[in-house]
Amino acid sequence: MPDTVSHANGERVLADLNALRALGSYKTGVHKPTFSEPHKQSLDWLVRKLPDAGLIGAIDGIGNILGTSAKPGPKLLAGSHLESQNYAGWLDGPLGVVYALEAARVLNTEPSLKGAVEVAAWCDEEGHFGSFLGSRSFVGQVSEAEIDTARDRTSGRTMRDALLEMGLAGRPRVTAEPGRHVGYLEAHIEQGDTLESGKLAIGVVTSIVGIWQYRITFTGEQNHAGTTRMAVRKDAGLTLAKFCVAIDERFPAACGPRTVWTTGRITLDPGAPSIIPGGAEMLFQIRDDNPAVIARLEELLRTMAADAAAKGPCSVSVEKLRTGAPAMMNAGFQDAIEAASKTLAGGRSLRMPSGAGHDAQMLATIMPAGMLFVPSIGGISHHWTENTADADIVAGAQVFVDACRRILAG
């Protein structure tokens, strides 16, 4: 790249991120759930900023923003999301939107560069109403019927009511224009400690894991906790606990090198201290970037459930709730990020998979996609203490803008 090219303005990037942080601030983080007032304020903020980058855009009928350019030449789409988890961090989502905005401000006004960066803010990546509703809508995977049934997981508010309150009811949803974009690039905090512990500046994402989620139900017999002998109990809670231990004992022999699994919620019915649980339920999740590994683990899970049911004293059933195909990031985009890192971050980069889901995996179903990570202090994410050093934020912005330039230049 020539020395005369413009670079990211680090002070401007930090100012933008702090402006978004002030909307819905909570301690050192934010509380900005989808379609809350702070989320709406953040969307309005971005719409006002788009003209600074030679872009025009508005909030569409599902809460997405797509800022488009009339500049001739190839178009690179970039962005992330602006809502947050409940009482969570200030960078998860906004970092990628601000990096995209900065790339557009720098590159769209560069006369020697053909083409432009277009900016997206995808709605509900954090899953308050559903799974990647904004980016899935853009790629044509969300039906009106799905929107009809979507409800906020915390409040129970319907998505239709939320859209009406946001003033978005009846607006069309923007979908991808075939052939318009050469690809999609997203930036994010790592949400882990690999970069920080290795004193690295940039993560070059190779793949994004798929997420498979299951409901495992145990049915026993509810009875009195004081009068029912241990030998005749059909304790669904105890059977669930033993099953959790068995998973941790048997999965390591069948998993891949980066497989993770989590029991995220356990409920007992009726959940009273003096009643033996007659029912129990666990929500269980597996993540990996290799579908063959997931298939092997799912088969093992179902075999274990059948064995546990045959052994008794409780019945066990497994219901698949969610299937998320992993996504491979484009090799050329990985090369562009790595080359930019060598120029602007001393080559302190690492090619690595993402253990978390991102909108990029939805965009990867219709166009080449790439992702860049910056370090997370202490590996913390989805908590209000989430943070990244200012110097790492600025370094990431420089690399992101340069990677965009390289992709547009072919």
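If you superpose the two forms and keep the largest set of C-alpha atoms that fall within 1.5 Å, you have the rigid core. Being a predicted model, the structure only gives us computed values, none of them experimental. Residue numbers count along the first chain shown, from 1. First, how it differs from the form predicted in complex with another copy of the chain.
- After superposition on the rigid core, the Cα atom of Ser143 is displaced by 2 Å or more between the two forms.
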Given for the second form:
Number of protein chains: 2
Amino acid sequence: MPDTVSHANGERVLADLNALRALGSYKTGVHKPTFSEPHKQSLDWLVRKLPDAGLIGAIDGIGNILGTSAKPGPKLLAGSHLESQNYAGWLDGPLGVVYALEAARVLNTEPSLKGAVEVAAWCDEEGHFGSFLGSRSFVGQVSEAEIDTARDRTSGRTMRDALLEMGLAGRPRVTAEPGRHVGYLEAHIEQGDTLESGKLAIGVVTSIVGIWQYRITFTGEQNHAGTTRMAVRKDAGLTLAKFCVAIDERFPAACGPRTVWTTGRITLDPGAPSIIPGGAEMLFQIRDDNPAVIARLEELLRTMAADAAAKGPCSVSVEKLRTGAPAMMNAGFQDAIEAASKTLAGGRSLRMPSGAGHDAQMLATIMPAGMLFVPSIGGISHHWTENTADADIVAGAQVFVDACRRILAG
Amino acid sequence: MPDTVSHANGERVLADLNALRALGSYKTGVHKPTFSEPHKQSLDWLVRKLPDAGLIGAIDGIGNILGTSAKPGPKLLAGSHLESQNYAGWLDGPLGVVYALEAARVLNTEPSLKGAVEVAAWCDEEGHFGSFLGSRSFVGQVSEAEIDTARDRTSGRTMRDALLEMGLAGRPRVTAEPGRHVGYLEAHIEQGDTLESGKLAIGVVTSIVGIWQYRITFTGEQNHAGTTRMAVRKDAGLTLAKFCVAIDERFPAACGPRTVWTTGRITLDPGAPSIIPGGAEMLFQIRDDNPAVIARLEELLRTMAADAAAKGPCSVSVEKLRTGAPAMMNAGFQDAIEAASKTLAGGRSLRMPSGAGHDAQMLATIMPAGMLFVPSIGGISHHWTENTADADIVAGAQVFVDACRRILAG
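Can you swap the form predicted on its own for the form predicted in complex with another copy of the chain?
Full complex below, order starting with the chain above.
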């Protein structure tokens, strides 16, 4: 194939990622919560790097960075995030930012290529203070009132205090300029084991699944664990356990090929060793990229709840806390990634939905969006052992840069 | 039958119970945690009442009261506790103290009766700071080191601070004087519905069940709730739910006629909506008065845990936190209560084990002990709606006083 553009510089990509890993390092990963000192250092690092790609940018009033180019022609927005979960991995976020930076360095200085890659770092994708605050702010969905009430879920520090300490209080927030970008491209580690188990190098993301979150509440009768006969008990905890097992038995026949569901939290009330729980609550979520599948499963869930309540001895209520429409990735962007993968990664790619949420789902609400995955060793993420082989990181960078080139070339 | 002694004064008993209810009243019940102001007022109330029964006593260094008599002859110890669970009932504890006081008032002033009833209020039967601290202290099983580390389970206040604020710091603790008492008799509300459903007035307690407490821990693999396929999950929470259901299915075939078992608390780790729990823990207890039944159930529990671990995908461990030998009630005391019930309550009594723990189980480790139950309306306890019909309260007092007379008469 004709080498129409420069390749990614793999060594430079690895060096940048390791430079970011050195800021807030923890074991082989990082501890870099939103608005921590190492997060601030990482943002400053990116601002200093932007000119190498012909970009200028600063940190805005919510902690976002948008590096803009004066080069004529179409602009492709690319990026990810720089903060981490607590005591977590080094690539979740920085990989996408460094790939975007590398694409900008390679393509923005290419005289034969019209247009430019513009680089973004979205603040707080990891949700220390809220849900996708940075990318949601950029697409115009975060109010000042929401920022007023946001707090760090670990420390309780208010977002206003954090912005003040970061020197960002009062700065304007950058929002999308209508028509400026032909779309948004983001790279990320897969966070699952699909690519690794298939010996593949590149995931071409077809959609980001929606998350439907429910609170299921069981109400029985609190009573003394010693004096209340088994026959007359109304044990909300036992009813909850039976419900979890029933979900495990009945969902597989009704779900789609990639549906996942999780009971992440269980609380018994009052939760004392010698008291029969009169109340019990579970947080339950379903993820899929097909709303029809979700609708079917939600109907099943409600039927099961009604059946359990009718059978007794506890009442059951299902409350929907969050409806997450799936975000569809642009078909042309998928083709661009797949074509780049054929050229530069031996075609070892797979079209797949993302089970995790990403900033791309926010950008997808206002412009065409695409995502590229690289393999996660052991499928591990949100843990300091998270990792990707250097060869896979470099291959991903090559494919990403070439996909950007193809998108800008139209 | 010959009216050898005076009867209980039912109006006086009801008036005393209502006087105690007025201290720390909450709706129709009380909120009188250990070492709260209304608890202190209740203790002071009892100290002031003791002379009416020919007794003298004071609050000791752990909050116990022991009213002693100078009357010659055998001494029967009787009592219960004055503090309550948080926002709980008015009779759980005070009923037994007022019955003891009434028995002392009636019998200690009876010249024809040798000996006396001595009245005790045991501190913290309800376990705000520890397990049966007052009665355990009296039988010599509480060290200063245990008091040093005890804290209020609701407020976190240390027991040392509480004793200081009560003016009790440095006071000696009263312990049992060997040979002084022929035994201990305690009255209590049933806290279950056996008497009420059988239209009975008096429960003759045969034993206080032992409580065996376990922590069952499930260890799987924490992972991302969106990117981890159902087929490869090691969900500790789901394994726990299946285990709860398995207990519900298999215990009934192995238990005794009155065994009860309870999962009072469930905790998932980390307990976040979008994370597959890698760890899960349940607090599980079994109560029975037959150690052979408990041994059989514990063996079943351990077999089930081993089976669950072998089946996978999570490991399971069973840790025994507490072994509670049942306390057998003295046969002669049971006969005395039953005989008194035949005379004064139309024989509407039932011999039954106590599923709840009581101070009597501590006293039973050093002297003969007995317990009498009165009906609980709806079987409710540890809730402000706890109640007993006035007629049942008075009938219970009559039987209690006469049972004390019979025991003292030998």
